[in-house]
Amino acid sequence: MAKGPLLIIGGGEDKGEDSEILRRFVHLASSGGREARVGVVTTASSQGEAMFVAYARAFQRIGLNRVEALSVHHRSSAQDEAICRRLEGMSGVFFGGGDQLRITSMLGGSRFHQTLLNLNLEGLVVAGTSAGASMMSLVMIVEGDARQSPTKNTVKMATGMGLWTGAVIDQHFSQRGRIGRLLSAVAQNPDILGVGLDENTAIEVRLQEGHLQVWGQATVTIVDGRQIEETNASESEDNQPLALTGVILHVLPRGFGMDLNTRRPYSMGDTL
């Protein structure tokens, strides 16, 4: 069970001085009175240098000066002991957007990946936006057609980085109409929680405590498939519409959270 919090962002986060989400990440990385030292991983992007510059400037605008690039764009780099030692010196790691399959194919199963998992268990804060959000889960959505009705073939899935094993995550959710993708993923993996994150919206996940909290401007859509009563997911043809009954769906804005053990949402004003 990971001890370090995860900050999972739906993409398109505000990068100005008033950015609530980036400020929350810096706050988490500064816990215990230490000065935050943040590494930015741009593996998902083919424009990694430009992405790092953009985030370095954004973090500097909110007062964080110790920002370093963790450039891993080849499998050989992910096995490099030197970059793993640099990772060990961070109080927070931020994964940028792009293509989540680039992250898992470059980093998955590597020394860098194992170091990241071990450090998260020891308290390292890990954040990710867009592709950096999708890669957090063990079952990862790679791609899918948001325009069609949900079918078995609506989403293509692969193994993610496994920081949160009990979920499957989609991003740019409402903006790109991805509810069908998430329903298809949950139909095929009903035990895990489907999480759809809108842009400029994030969840802070604390697995050790069993809670998540919503931050940002829009909403988080959560699909719970444990109570599914009937589904044709196993016997349907690839492009045949899915049947799903008994699915539980929650839409949570800022100020709401969820108990991950009971899967019950709550207002942050409620008594837990």
Given for the second form:
There are 2 protein chains.
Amino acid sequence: MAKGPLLIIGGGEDKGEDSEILRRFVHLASSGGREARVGVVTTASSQGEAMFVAYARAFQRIGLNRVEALSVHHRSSAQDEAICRRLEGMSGVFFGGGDQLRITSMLGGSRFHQTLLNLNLEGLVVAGTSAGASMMSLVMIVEGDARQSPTKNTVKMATGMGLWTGAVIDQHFSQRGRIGRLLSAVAQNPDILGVGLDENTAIEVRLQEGHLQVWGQATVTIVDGRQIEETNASESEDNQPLALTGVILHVLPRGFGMDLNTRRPYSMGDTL
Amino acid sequence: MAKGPLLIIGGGEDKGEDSEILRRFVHLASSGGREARVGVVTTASSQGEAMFVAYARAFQRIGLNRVEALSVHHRSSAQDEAICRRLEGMSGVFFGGGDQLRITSMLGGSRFHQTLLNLNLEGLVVAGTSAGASMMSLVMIVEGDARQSPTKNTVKMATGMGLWTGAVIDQHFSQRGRIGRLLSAVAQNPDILGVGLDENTAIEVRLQEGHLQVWGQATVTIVDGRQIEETNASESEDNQPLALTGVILHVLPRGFGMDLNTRRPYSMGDTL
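Compare with the form predicted on its own: the form predicted together with a further copy of the same chain:
What follows is the entire complex, opening with the chain shown before.
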């Protein structure tokens, strides 16, 4: 089977009647005629139960009844064989928001983590919002001063869950003024693609096919650093302002996609 | 004589012992061995007198004693012959912060405005901070939601004072999360160079020589839209998210400059 799509959401997704992004997730999780069966992982949150109830209601509102909580709030439960077997029964997994370090520190390297990666390689749809979006990449933004001039120190990184190794993801992007910390992250190694997701906005990433597509209300900011000509990222002291020249930036709303191999965005209208 | 340099400051410039940017202004205004004589225009502020006192003190602290208030708070005084003659005696003019529409609506098209433009063409140094920075360009950002996804509606434009016709300038840039409104402004006509100035950071613009140079503490964000491949700026409804592909972005700290003809940034170290 092919690697399953990732649906990466910038937080604050609509959970009402419209629910475009949640509907897209359910659509993906029920492709091939199967009935969607969705697990909600609330590990990032300290109020996991309330979060699960909210998502279960939102999914039921759009016609999905097979929703289960995958409650993993300790490393011991992440090693549990039973929860991995439950994961195997899902067609889609949804990671809620909170603190991305809770996800990685509780799940990272566990049986649950390995099962998730394996199942995704075989077609499992994995969605995540806010902290659940950040954890998708291998190098993960943990925190960083927003609304600051970019410095080396602007961003604190850690190891994410590695569902998408070629990108670094930030969320609540325009709303919290996070361009500086995304630029700092990309400057450290311009090979990585910087992705800034606004609230109620998502990308559907298909790594096997090599493209992404934008869904939702606002915009996705892509920071492509491969053409960077000059940077002081390695020389400058921590709090010195960063220098970066030749960054390529795209702002993509719904209806746009991007070829991940050439890094060229396109309007979906052009390709349909 | 050659067109005088513009010193455009993102607001919040240091007025203490260091005062790098104010010192640079005084240095420019005293070039050629003349003693600097500086006029402070507080038109943008509703507290002009207090602002003048603060700047007069700051300039005196760094050794400049010939500081005068150029108080223009009505259109009638902007038409006054006497104030224009006083302007002619200055080697530098400094525009303080406040509301850029106060500057343009009180000074725009007046004798004072025409005298300022003529004197700048003959060498007068013109500095401006915050609102005094915004007013430098011909198309001027008046307001716009910060920390919003860019839409056509994100930014409200007006006509600035036209000291630098090829740019659109935003200030308090990283601090207030204003990348979205600068991108919106550039998308409307990618010929214009977008310049986002952080606080306590300035550019010295030399239009005759065709370059700019960065001073101060943080960074200047340059948005070059000439290579934009796709945008929906003309089609999208006001509140729809903007699409923009192929923007080139530079983040420049002190020690960097940019060739305004080729739009290529460079490290000053490379050229010295």
